[in-house]
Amino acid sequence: MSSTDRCLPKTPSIARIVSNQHLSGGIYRALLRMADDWGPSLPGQFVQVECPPREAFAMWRPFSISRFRAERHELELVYGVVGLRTLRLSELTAGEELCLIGPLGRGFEAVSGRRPILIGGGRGIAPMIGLAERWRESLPDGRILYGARSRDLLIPIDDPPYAVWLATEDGSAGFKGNVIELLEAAIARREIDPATIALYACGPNRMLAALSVWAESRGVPCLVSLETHFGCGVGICAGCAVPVRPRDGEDAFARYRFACVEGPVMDGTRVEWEGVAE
């Protein structure tokens, strides 16, 4: 299955907890195991979660995947508790069940002829490391830049794919600013050439829109994995519409995505990004 094929299974799956492990701060990563013909799915992907407390009418949650082992048939999201549902998802424990839906939207693919750069920021690293495991052998030489606030917000990376390049605002570990300075910086060390680079980014949309300025005013492919707010994630409530330029001959409609379906991902210097919410 490509990243452009919607993928809206009639009944949901049922996923069994391997493992819901604290990283650090609000943060978790639950490791499920789901049904041997679930999948396949791309770094960038998404799953619609129901978060217990169970309820008739509830919201279901959209989790970016971090990894999906079709080997193990194991899945795995990285989450941050910010509110019940979540913290009662924390709670859970090997053994117990959860209801999904997914793979759905639209994940990474590799810009022909250009080097990865990853870049996360956050939480949103999860998804970048599985990219990099994807790409890992098809290209060789990407590399991973991860931002966070202070070194207590970093996710712990065990035997990254790509060499990883830390920064910090504080300081407080690796380099001292954000995820644009330390690229800068690595540009002015010649260590990366924007001639030749092309970049894949999850994280806090500020972030992202700082990125794609700074991509567009270089000619760098930029593609985003885009944090907005999901209702059904299918592409009916409309609750995720992001909008973009539109091209040249496209009528007014044309101006919004659904992010849930013509996303997650999405070419960031397309974005309209003082239109997109938190």
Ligand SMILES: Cc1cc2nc3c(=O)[nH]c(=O)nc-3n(C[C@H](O)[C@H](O)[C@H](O)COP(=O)(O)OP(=O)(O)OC[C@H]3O[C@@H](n4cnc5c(N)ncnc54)[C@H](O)[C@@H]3O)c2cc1C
Contents of the next structure:
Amino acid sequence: MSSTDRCLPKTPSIARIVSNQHLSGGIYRALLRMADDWGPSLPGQFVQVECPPREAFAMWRPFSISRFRAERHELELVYGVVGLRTLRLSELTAGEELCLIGPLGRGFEAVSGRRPILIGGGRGIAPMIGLAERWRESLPDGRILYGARSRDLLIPIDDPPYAVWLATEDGSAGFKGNVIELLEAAIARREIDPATIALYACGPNRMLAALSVWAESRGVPCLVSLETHFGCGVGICAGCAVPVRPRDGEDAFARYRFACVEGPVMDGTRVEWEGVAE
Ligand SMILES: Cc1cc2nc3c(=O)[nH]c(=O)nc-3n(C[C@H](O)[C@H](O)[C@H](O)COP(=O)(O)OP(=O)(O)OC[C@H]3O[C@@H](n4cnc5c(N)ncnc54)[C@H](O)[C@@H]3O)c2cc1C
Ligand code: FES
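To complete the pair, please output the form predicted together with this ligand; the form predicted alone was given just before.
Starting with the chain above, the whole complex follows.
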């Protein structure tokens, strides 16, 4: 990380809500109209949103950019209601305004010469769809593996840019099992060759950890979008530090990465997952 990566305050932007729609379970999709000069952005980058209620001390919360349609100046966020701020977010309606900072952090970049296998767990599917849209022309042979606990928790995907293979833990839709078992089954059927692929994943940290261990054992590159607890979101507070295995010759400071500026997309095979909260 260079010193200029940190502490670069961005000017907050005002976004107008176009729609804020319930998708499934406690998951919502917010479509925001941004200023004409906002962006560009990469899937996997995030925004810090000033979440209501302002009278109860508004807090900045991080959300992944699932899509940014530059031609329409529309930013899409997919979020789950877990606490007060995301609950208040879900109550906002079209025409209301939100303040946000971004795009922030590092997004997904393609590993050269490898077929992309995009893996989304739960609401983590949203940025993978945005990524597939971006890569559909330059890397047309990609696949999306989408895992959820059960059918009723699946987020509808309209017009997917890559073929989608579903896995549910209870078998109520698609393959019965998790996304790693689905990946293994596709390899057994010779639909995927581990020697030629790279994995790109977003979802619960438990899933990312298991996938990273699997990828390392197979020698497959694996980039993951990691969620930790963020404070400032811009490299000042150290609240988001993630333990990583240092490379030969690196000093002790290299044992940690600030997920907000050196991530959230990271090489999953270098993360010390036992030090990352589930
Ligand atoms: C880089 C990044 C990208 C994210 N992208 C998304 C996204 O696209 N959609 C989405 O729904 N959420 C996303 N999150 C998580 C989101 O920021 C939290 O769910 C949100 O801040 C919770 O706010 P709250 O006030 O509603 O809940 P709080 O009252 O703050 O917390 C409620 C519960 O959720 C837990 N929690 C809060 N934040 C996190 C977190 N980061 N990881 C795990 N558990 C957490 C708390 O420990 C607590 O148990 C992202 C987080 C990060 C760091
Ligand atoms: S969230 Fe403050 S340094 Fe990363």
